[in-house]
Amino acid sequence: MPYQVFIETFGCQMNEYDTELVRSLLTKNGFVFTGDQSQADVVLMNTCAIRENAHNKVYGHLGECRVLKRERKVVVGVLGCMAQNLKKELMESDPVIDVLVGPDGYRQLPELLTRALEHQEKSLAVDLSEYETYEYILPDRGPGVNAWIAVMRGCDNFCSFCVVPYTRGRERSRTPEGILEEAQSLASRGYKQITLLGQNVNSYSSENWDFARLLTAVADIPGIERVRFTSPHPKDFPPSLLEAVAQHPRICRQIHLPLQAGNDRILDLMGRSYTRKDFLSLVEDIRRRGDIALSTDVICGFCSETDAEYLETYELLKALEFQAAYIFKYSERKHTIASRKYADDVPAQVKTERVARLIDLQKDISSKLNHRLIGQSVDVLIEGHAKKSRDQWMGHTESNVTVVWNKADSFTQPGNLVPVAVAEASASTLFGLRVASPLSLVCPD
């Protein structure tokens, strides 16, 4: 009987993509996957090191695994960024873990699991690689409309709050040939939207290929309706990339543009390599090119941030009116520059209050922007049933706003790009009144 594996993923889209790589590597080596943890021979957690909440969830699941180990000889593995960043602490303090594998060690996982299962050997693979990109390994994906492609791995920015350069290593890009082959395979299987991934995705470079050229080439593949990318850095937006977003009909006119803070001293402490003025100039350049939706990330309560400095961030978000903002309170990560150089001295309650104020502000902005669309038609890529009702469809606009509407006919299905008339709106969702024929089926006049 083949060994059964249960895997759970914590964190970002890159972690989801890595789980698909792990599934592919293990399946090729005779393992099978199960959705029932109680039936598994192996329990894997693919982890994130960015947020405190993800850490806490992993530690909670390790507690559950202790119970499983007492009941039967299940093998427990921790994969990904947390495994890389906290390898010493995890292996020394938690005997429940049998296998510890960082983001560059997945090729070794089948052998390590086999040794743990058959010989009760504990092992780890946590060396960072200068070259590993998992080129030409097609991830094991389930059916769907959306797919991710990691075009590069690692990061060279060394923002002081971020652990990624220490958990995923330095930047290295995949070949354009491998990326386009993967994208063409996705198109042939019916995927309609591709999101290109990287810790600093727009710094992609391979010989004479830059990110703008790669993005355009993926969008040119027949069968692909929409292409997105995340996460970029504000320092890497040459005119060619902005023109591609503004002009190509299948590149979504939406950019995620992480701000992190609106005060120059805090930006400098964060190591962000741009000023408030630089960021404003980039936003103005983007918006001069047409109706391109922007979203952002913000960290509240970074080391020594004062009330006045926080207020600069608040006022900047208020002025720029992002479509969406992902707002977090600063949590110190081990082995980062900030953890070595600066005191995490903003009280927890102050961080919480600052986050709450920004969330309230952003809800008001998003609600205002969404309400402007009432009475208009928006193009939506159908992704599947709505969470709350199988009598409704759910999808996203080009600007990445969620849309929900009642099913009204038999010809629409996931993967169709359809116009939806907006009847109501909230801060996070548009509610459709009706849907016309799929755009791909509408005959020209």
Contents of the next structure:
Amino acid sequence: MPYQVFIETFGCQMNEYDTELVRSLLTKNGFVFTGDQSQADVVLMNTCAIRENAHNKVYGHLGECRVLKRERKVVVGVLGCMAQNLKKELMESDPVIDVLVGPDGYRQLPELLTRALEHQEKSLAVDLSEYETYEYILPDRGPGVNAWIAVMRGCDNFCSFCVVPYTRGRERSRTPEGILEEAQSLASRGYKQITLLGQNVNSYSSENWDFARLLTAVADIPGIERVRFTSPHPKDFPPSLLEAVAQHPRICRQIHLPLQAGNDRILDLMGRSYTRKDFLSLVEDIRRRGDIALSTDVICGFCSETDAEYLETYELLKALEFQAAYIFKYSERKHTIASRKYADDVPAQVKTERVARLIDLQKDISSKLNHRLIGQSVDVLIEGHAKKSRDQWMGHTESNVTVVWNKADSFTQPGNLVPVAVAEASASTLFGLRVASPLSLVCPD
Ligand code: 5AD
Ligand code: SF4
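And the form predicted together with 5'-deoxyadenosine, for comparison with the form predicted on its own?
Following is the full complex, with the preceding chain placed first.
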């Protein structure tokens, strides 16, 4: 009987992608996957380390594994960023863990799991590699509308708050041939939207290929309706990339542009390599090219951030009117520059208040922008049923806003790009009526 594996993924899209790589590597080596943890011989967690609450989720899950292990023999593996960040310390702190593998060690996973299953051997693989890109390992994913492709891995920016350079190592880009082959295979399997992924996706570079050229080449593949990318760094936006986003009919006119803070002293302490003014002029540059939706990330309560400095971030968010903003409380991470050089001295209560005020502000902005669309028609890629009802479809606009509407006919299906008339709006969702016929129909076979 093949060994059955249950895997749970925490964190970002890159982790979702890595889980698909792990599935592919294990399946090739005779393992099978189950969605039922109670049937599994192996329980894996692909973990995130970006903030403290990401760690806490995994500790909670390890508690469940302890109970499971008391009932029967099961091998427990911790994969990904938290494994890489805490290494031996994590393994030693919790005897429930049998195998610990960082983001560059997945090729060793079949062997390490077999040793744990057959010889009760504990082991870890946490060496970072300068070269591992998992080239030509086709991720194992079920059918769907959306797919991801990691085009580069690692990050060389060392923003002072961020653990990623320590958990995912140095930047390395895949070959354009490997990426385009993967994208073509996705198109031929009926995927309609591809998101190019990288910790620093726009610093992609391979011989004479830069990110703009790669993005355009993926969007040129017949069958792909929409291409997005995440997450870019504001320092790498040459005009060619902005032109590609503004001009190519299948590159979504939407950019996630992490700001992090709106005050120059804090940006400098964060090591972000741009000023408030640089950021503003990049946004102006983007908006000069037309209607391109922007979203952002902001950290509140970074080391020594004063009320006045926080207010500069608040005012900037208010002025720039992003379509969406992801607001985080600063969370000190082991190994980072900030953890070594600066005190995490903004009180927890102050961080919470700053986050809450920014979330309120952003809700008002998103709601205002969404309300402007009432009465208009938006093109939506249908992704599946709405969470709340199988009688409704759910999809996203090009600007990445969620749209929900009642199903009206029996031929429309996921993967169709359809116009939807917006009837109502909230801060997070547009509610629509379907109009006209589909812009494109996908052959069900
Ligand atoms: N604390 C809080 N937020 C963080 N991020 C990254 N590191 C931290 C941290 N230590 C946020 C940044 C980044 C997003 C993915 O997570 O805003 O853009
Ligand atoms: Fe972290 Fe900065 Fe790299 Fe983004 S660019 S992954 S925030 S170090």
